[in-house]
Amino acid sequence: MAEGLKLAAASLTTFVALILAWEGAILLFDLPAYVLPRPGAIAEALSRGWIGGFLWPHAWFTLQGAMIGFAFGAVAGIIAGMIVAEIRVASLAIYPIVIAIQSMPTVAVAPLIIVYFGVGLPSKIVTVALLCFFPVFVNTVAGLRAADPRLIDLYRAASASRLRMFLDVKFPGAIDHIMSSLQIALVLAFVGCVVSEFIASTAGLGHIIKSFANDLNVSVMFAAILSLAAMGAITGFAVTLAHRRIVFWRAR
C-alpha cells in the first residue's frame, strides 16, 4: 500500500512538473497553437472527444485491430517457436524465411496488405499480427532452447519422453521469455494499427490524427495521441500484471 502511494505521488509530481514546463515553454517562446497547443485546449479536446462521444468509435476500432492482431500474432509466434525449437528440420526451413519476412519494413508492406484485405478492420489485424509475430517467435525459440541442460539430462536418464521433457522442463522455463515478448508485441500492436490507419482507413485514432493534421488542429491530434498512450498503458499494465502472476518466481 505504502509503495503504491509513493508511486502515485511520484507520477503526479512528474505530471504537474511536465504541465508547468509545457505552459512555461509556450509563454517563453510565444508558440502558436498550431505548433504547441496549451494543456487547457488539449483537455477541452479530450473532454469533447470522450464525454461528447466523438472519440469512442475510433478508439474502439483501433483497440479491436490492435488486440485481435496481437492475439493472432502472439499465438502464431508461440506455436511456430515451439515447432522450430523442437524440430531441427523445421528450424532450417522456417527460421530463414521468418527473418526475411521480418526484414521488410511494415510501411512498405502495409499498402499491399490494404490492397488484399481492404481499408477496414481485417487489414489492420493482419498488419498487427505480422508485427507481433516476430518478437514472440524469437523469444519462444530462445526460451525453449535455454532450458536447464541438467534437468534435460535428468529426464533423459529417467527415459522420459520428449513430450514430458517439453511440458515439465522446456515450456515452464520459457514462460518468462514468452511473457516478456508479449509486452514488446503489445507496443508493436498499437504502432502497427496506427501505421495501417495512416495509410488507408475510414476510422481509428490514426485516421483521426491524419485527418486533423490536414486542418492543423493540433489539439485534437494531441487528444488522440494521449488516448493512444492511455490505451497502451492500460493494456501494458494488464500484461505486466499477468506476467507477475504467472511467472511469480522471477518477474518483478
Given for the second form:
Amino acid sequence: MAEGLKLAAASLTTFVALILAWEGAILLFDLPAYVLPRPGAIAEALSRGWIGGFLWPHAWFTLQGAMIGFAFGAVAGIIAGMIVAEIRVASLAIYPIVIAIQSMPTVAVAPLIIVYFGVGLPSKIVTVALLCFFPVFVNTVAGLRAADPRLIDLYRAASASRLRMFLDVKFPGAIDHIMSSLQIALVLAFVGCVVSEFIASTAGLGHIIKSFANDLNVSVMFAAILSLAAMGAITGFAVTLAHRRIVFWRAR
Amino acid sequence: MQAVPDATTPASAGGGDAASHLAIEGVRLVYDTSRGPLVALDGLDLQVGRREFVSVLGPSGCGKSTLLKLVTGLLPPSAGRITLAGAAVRGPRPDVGIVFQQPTLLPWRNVLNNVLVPIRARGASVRAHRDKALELLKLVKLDAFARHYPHELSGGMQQRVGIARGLVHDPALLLMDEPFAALDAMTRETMMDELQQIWMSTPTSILFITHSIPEAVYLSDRVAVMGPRPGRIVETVAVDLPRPRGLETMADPRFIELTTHLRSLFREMPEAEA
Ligand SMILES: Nc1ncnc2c1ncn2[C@@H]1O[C@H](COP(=O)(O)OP(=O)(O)O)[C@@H](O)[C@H]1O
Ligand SMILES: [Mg+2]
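Switch from the form predicted alone, shown above, to the form predicted together with its partner chain and output its structure.
Let's see the whole complex now, leading with the same chain.
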C-alpha cells in the first residue's frame, strides 16, 4: 500500500514537472501553437472533444475496429495454434501459409484490404485481425508444446485419450502463454486500426489525427492521441487483470 | 509391531523365481540418436517380489529412468522380456503408479484433484475414488490441505501429493524415480520415514530409483546396483535390517557395513558420479 502511494506520488510529480517544462519551453523558445500547443490548449481540445462529444463517435469507431479485429485475430490464432500443435499433417499444411502471410508486412497490405473491404469498419477489422493473429498463433503453439512430458507420460500410461490429455494438461498449461500474447496483440490492434484509418476512413481517431494534421490543428491531434493512449491503457489493464485472475497459480 | 510381518521379509535375493511380481529378463534398450545408436541398457535382469521394496542404485546417466519407462510400457525394450503380475508388459500399463523427481502436479488443480489425476486420466469415476484419495491424503498427512493449490505448499508437501497420486489407483507396482533428490536434507529424512510407513500400510511393491546409498539401504529389502552405461545390474544386496527402521538404524553396525560395501562398489566403477 505504502509502495503504491509512493509510486503514485512519484508519477504525479513527474507529470506535473513535465507539464511545467512544456509550458516553460513554449515561453522560452516562443514556439508557435501549430508546432507545440500549450497544455491548456490540449486540455481545452480534450474537453471539447469528450464533453462536447465530437470525439465520441470516432473513439467508438476505433474501439470497435480494434476490439472486434482483436477478437477475430485472437480466436483464429488460438484455433490455428491448436491445430498446428496437435495435428502433424495439418501443421505441415498450415505452417507455410502462415509464414507466407506473415512475411508480407501487414501495413503494406492495408491499402489492398481497403480496396477489397471499403473505407468503413470492415477493412479496419480485417487489418487488425491479420496483425493480431500471428503472436497469438505462435504463442499458442509454443504453450501447447511446452507441456511437461512427464505429465503426458502419466496420461499415456493410463491410456488416456488425446482429447482428455489436451483438456487436462496441454490447454490449461498453454493459457499463460496465450494470455501474454493477448497483451502483445492488443497493442497491435490499436496500431492496426489507426494505420488503416490513416490510409482511408470515414471515422476514427486515426482519421481525426490525419484530417486535423492537414489544417495544422495540433491541439486536436494531441487530444486524439491522448484518447488513444487512454483506450490502450484501460484495455491493457483489463487484459492484465484477466491474466492474473485466470493464471492464479503463477506467483507475480 | 506391524500387522503384516511377512511384507518385511525380503524374498530370497535375486533368483528369478516364478513368483516374482515384476520380472525383467535380459532387457536391452537402444536409443536412436543423431550420433547413431546409443545402448542405454543391455542384459538387464531384475526381479521384484510382491510387496517387496527394491532400490536401484546407480550413477547418473546409467539408464535408471529408462528402466522405469520400460516398466510402464511407454517404451518397448529392444530385446528381453518384462512381466508384471503375471502378464507381459506390452504397451501402457495402467496398474503402475509413477512418482517423479519433481512433484509435477497440475498447478491449476487443487491437491485433492491432483491426487485424482490417474483416475481422471483413466476416464474412471472421480467421485467413486474421492474417499480413497482423501484416505491417501491422510496417509501422507495432507488431509487438511485437500482444497489447497500446489503453489501454496512446500516442496516436501508437493512431493507427498505426488506419492498419494501414485497410489490412488491401487497400482500393483509403484515406480519412484529419485523422488527425494530435489528436497533439502531435513525434509528428505522425514520423507524416508513417511515412505516406509506408507509402504508398510499399502499392499504395493515399490521399485525405487536413487543415487543416495543411505537412502537405498534405509528403505529397501534389496538394493540392486547398476553399472555405468550400458546399464545392467552388477550386484544385488539384501538388506537384512529389522523393520520398522528408524533413527537408530543408521547407527546400526550392519547399516554401516552395507553402506560401506555399496560405496566400495561405486569406487571401483569407471566414470561413476554417484
Ligand atoms: N529419449 C532419449 N533419446 C536418446 N538418448 C536418451 C534418451 N533418454 C535417455 N537417453 C540417454 O540414455 C542414457 C540413460 O539415461 P537415463 O535413463 O535418463 O539415465 P539416469 O536416469 O540413470 O540418469 C543417457 O546417456 C541418456 O543421455
Ligand atoms: Mg534419471
